[in-house]
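First, one chain by itself: the form predicted alone, in structure tokens.
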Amino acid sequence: MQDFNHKTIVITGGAGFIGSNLAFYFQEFFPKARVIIFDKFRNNQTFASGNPTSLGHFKNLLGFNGEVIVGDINSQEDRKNLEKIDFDIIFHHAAISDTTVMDQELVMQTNHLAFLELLQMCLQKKAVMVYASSAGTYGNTPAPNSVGIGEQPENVYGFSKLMMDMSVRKILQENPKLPIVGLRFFNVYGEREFYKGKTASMILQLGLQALEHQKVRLFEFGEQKRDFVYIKDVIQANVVAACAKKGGIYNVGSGVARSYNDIVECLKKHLGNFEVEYIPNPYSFFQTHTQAHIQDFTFDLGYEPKYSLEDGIESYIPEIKKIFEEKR
């Protein structure tokens, strides 16, 4: 692990879920690092789904002592504010991550083209680029999911992330030692995800349902499996990626597929018994099984997830209870 003290670190999307957790990680463990958050923050605008056009929220940054730049990665003027900074590392988490957004032009502009602009900036500065890709690149292809295999996204969000990865692959073919690392996040859950709203993890949503109604609803019959990965393991993944001596694209998950029924059993241990109602699944494209192949990430960079589903939920329970109490 390198010493990030005295490094200048930029986090795009830093007021969002993963970005804000990264900011507090560096603030706690590397207090002499210069940490700069670049985020659009939310306004009154929403997508057709009703979800906000930005997931950045100031409350995710309460207690943050670093610098904050308000900016949109699609704006050339706003990107110039980043260009003025002599940064060492950029963690790129700004994106349209709402998979229900159907505006293909906007998603591709925001997720792919703006990323290419930031990537060129990094290359000119000889800075490290760690960026958020997604398990959405795999679509509904069979698990376990391996980088380079079965990359058939089902929506424009997954396609935009795959285009990011394809662009990086071309660059790394010419110079594999460039420090550009893409991280394909699977189902991330944990603290500071509340302001994702309807796009927050099922772990948070089911926990709040159980507390409020003593009942949760699952698609029949709760045996769909996902690779759920706790936020603290995701932060570890970002940190080890920033230490890479060469570029690459890696899966970030627990490496284990668990069912929604497993989540229910974990929650019952901490919240008491509650009812489960199984309802028909109206979505033909709903994934039945995702699982990250993480051996390459472990071998190349030493990524080792420390939290099982049981451990992650146990760690998360106080936050879930706090959110419920504050909502009442």
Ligand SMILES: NC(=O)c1ccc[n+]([C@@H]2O[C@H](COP(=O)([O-])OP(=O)(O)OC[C@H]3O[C@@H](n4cnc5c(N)ncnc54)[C@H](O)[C@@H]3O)[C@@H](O)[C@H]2O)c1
Contents of the next structure:
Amino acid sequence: MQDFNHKTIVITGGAGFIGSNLAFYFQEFFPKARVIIFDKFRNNQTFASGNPTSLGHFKNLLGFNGEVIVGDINSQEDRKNLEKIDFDIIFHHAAISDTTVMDQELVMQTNHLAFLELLQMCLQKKAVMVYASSAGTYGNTPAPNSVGIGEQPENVYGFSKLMMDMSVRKILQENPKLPIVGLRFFNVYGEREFYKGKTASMILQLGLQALEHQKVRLFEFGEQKRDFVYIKDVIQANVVAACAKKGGIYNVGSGVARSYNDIVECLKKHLGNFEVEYIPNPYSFFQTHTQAHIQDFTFDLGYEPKYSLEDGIESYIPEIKKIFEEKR
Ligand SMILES: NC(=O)c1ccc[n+]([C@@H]2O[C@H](COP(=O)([O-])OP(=O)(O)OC[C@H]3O[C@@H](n4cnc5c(N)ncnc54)[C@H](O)[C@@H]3O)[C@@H](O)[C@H]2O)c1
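Given the form predicted alone above, what does the protein look like in the form predicted in complex with this ligand?
Next comes the full complex, this chain leading.
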């Protein structure tokens, strides 16, 4: 493992779920690193769904003692504030992370175009780029999902992430040694996701429903499978990616597909019994089975997920209970 002390680390999207956890990781384990967050935070604007147009929240950063720059990755003016910094590594997490957004122009601009600008900046500085791609790049093609196979996104969000990966592939074909690493996160859950609201993981949503109503709702019949990956494993993935000596695109999951009924069983162990109501699924594009093929990431960079669904939920339960208590 690399010593990140005395490195200058930029985290775009650092006021969001994954970015803020990463910021606290460096603060705890590499206190001499200079950590700079670049994030737009949220404002009063919402999409047609009612969800905020950006999900960053200052409360994710309570206790953070690094630097914070408020800025929009789409703004050339704001990006200049980043350009001034002589950073060694950039973790690029800023994005429209809400997969239900239909404004194709805005999603492509924010997720793909702004990334290309940051990538150019990064190449000029000879800095390491670790960026967030997504399992959404696979759409509904058969699992297990392997990089380079079945990349047929079902929504513009997945498409924007695939375009990021395609652009990187082209650059890496010319120069494979460039340290540009794309991470295709599967379904991430854990601490500091609360402010994602309706877009937070089903683990948090079902936990809160169970605590509040002693009843949860699942799409018929709860047997759809996903690769749920705990935030601590996702942080490990980011950290090993930043140590890469060459570029690549990797899946970040637990490597195992589990059903929504499995989540319910795990939650019941900690929260007691509750009712499950099965309701019809209105979404034709709903992914029915995702599972990350992670062997390449393990082989190339030593990524090894440590949390099963059972372990991740057990570790997360105190936080879910705390959120429930505070909301009441
Ligand atoms: N959480 C998951 O399960 C998951 C799965 C696959 C991929 N990802 C990707 O991982 C990254 C982080 O996801 P997350 O769950 O932490 O999401 P998040 O929404 O909590 O974090 C994204 C952050 O980016 C910021 N942001 C949005 N637009 C911006 C802009 N124009 N300029 C500057 N900042 C902006 C938001 O304020 C927010 O703080 C995203 O790129 C997301 O697409 C997440």
